[in-house]
Amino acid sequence: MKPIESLVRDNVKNLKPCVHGAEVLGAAEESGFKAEAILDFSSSVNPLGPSKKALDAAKKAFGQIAAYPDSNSSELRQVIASHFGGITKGNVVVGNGSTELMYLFAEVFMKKGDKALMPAPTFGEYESAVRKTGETPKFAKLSKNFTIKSEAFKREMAGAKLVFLCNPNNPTSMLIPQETLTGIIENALEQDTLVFLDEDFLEFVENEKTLTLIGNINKYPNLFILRSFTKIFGLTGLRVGYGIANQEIINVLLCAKIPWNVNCLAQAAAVAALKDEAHLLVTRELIKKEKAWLQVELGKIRSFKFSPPDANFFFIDIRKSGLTAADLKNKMLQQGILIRDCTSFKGLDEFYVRVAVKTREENERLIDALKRTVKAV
């Protein structure tokens, strides 16, 4: 038989998996510390965990077990519409986690010879998603700052099919300016370019209902926005995502997917979870509240630069510390804590990491590990 490689499809071949926070498992085998016993300051989802409500919906579904779930996940679609008003389920497409509608997404628009443009740094997934069609993705590097270079990225928009943006972004933890960000989608607008918002760490932003622009689906018909129930709200191992456009984008998208590919125990978990508004006030709460903490603590830390965050997580330039984001990652798993090293993603060079907010309970741990292994003030 011929070699399995030589009969790979051409796109395919090259793609290499993209690197994640949360490598739990490799970081137990690595440090010999029990996987239960690593804090995971890599993944910035909630430090609480899922709502009470979403988990016991996820277990009386378990009688559902033995027949198909409903492959348009139909309740789950009309319970997202009726959270955020003024939108219908014709309005909202699922998915198995957020990362298969980038993929869905990019495999329906992208043509042969198509341009697909995102900023860099920003989420490796929109890369691989583009890659995996068999097309190169093009990139937009981001000011010194980390912000978008309003005009130099129109520019760089030019002949461009898809625009990939993350808002805030992931990993600076940065909100993209709203001016900024609706100048982008009316140009994109005017040359027929497609617009992919990713809203997953919107949700921690305090003034997020004013900040998305899912009521704006209509006036930007290019726009497709995504959503995640991995991060707020906790049902991280559910995967469970959901994006919303107008209906023209939504029906070719339904028609798109594969079936069923959302299981009934996280459909039943996502609609308990989405209408337990109390959880999520006190997640805020939360978040709020030590997010502040810690970038006290954080900025006690001489050798660490970084701006106030807009997300969950603190994106750190860690340069004058005299350690690579490799030796504090290092150092930190020794003691049994997971940070995330940011070498991975494109436009940035090996002295930044990424750490999410969680209790105040483990963020002390967080801060006291870091003294030690760093100098302080």
Ligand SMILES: Cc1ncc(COP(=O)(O)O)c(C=O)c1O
Given for the second form:
Amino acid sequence: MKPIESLVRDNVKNLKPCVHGAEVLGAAEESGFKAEAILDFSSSVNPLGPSKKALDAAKKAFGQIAAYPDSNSSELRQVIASHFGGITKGNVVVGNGSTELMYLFAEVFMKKGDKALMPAPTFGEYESAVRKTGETPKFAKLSKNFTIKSEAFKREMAGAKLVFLCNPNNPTSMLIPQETLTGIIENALEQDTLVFLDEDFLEFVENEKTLTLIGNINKYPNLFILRSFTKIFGLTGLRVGYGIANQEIINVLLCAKIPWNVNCLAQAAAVAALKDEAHLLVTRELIKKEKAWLQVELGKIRSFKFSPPDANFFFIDIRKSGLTAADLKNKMLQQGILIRDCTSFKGLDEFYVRVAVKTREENERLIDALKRTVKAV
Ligand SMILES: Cc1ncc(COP(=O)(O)O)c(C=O)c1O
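Next, report the structure of the form predicted together with this ligand; the form predicted alone has already been given.
The next block holds the full complex; its first chain is the one shown before.
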């Protein structure tokens, strides 16, 4: 038998797994803490966890485990369409986490030699999804203040098949100004470029309803909008996300996706989660209050530099602390707290960290540990 590696497609041979936060098990091994004892600020999900109604629905769906799930996620797609209004089930595709849809989208639309463009820094799986198709993505570096340089971005976009955008962006926690966003989409439309717009964190932004472009999918037939049940809904481990676009895009994705991609527990929980408005309301109030509190407390650490976050996480430049992000992460881990060292993000140096907004008690533990670790004044 030849070495297995010699049988692998070239572009797959060179793939490397993307680095993510929330690696609690690895952190436990490294620090000696039990995984349950580690306070995870590296993953920016609902600190209250999922709605009880969603959990009850998942439990109720245990009885369906012996059968295949609905391969089309029909009920869930219908509930998503009704939730937003103005769209139909035919405008919705559901994935095993929103990440599956990044890979599916790239696989479906990237032909040999096609160009894909994305900002740097941004979420790393867009790059991996493009690389898996055999192509190498192009990166448009964000400005010093981490905004998109609109005109330069449009120039870079010339001839691109696909553009990835994240609003608000991970890891910077910044919204793309609406004018910049629609300018890019309109420019893309003129040259038949598809725009993959990740709105996974938009539900944490106060005026989400006026900022989402879901209402514009007919105006922009080149636009695909990504959403997730991982973030504000807290169904993180169940893996369910969705995309919204015009029917032509959705039809091809539905044909190309793997069958039974979303399990029956995830489908049931997501339907119930979307209907539980009360849980969303409580979550949003908590995030608003705690974001404001953390902003004040983190602001007291003079060596930290950050902008007010648009999403539910802070993106902090720590270079004046004299520590690298890896140093700070290690020192925090010794106190049982996991933060995200952002060094792995393309376009960043080794001095940025990301921390999620959690409950008051947890946020107090974060601040106490940071103050013990970093010179506060
Ligand atoms: C911007 C962004 N989009 C998508 C994802 C993946 O979400 P999902 O759990 O739905 O695959 C993440 C995860 O961190 C993310 O930060």
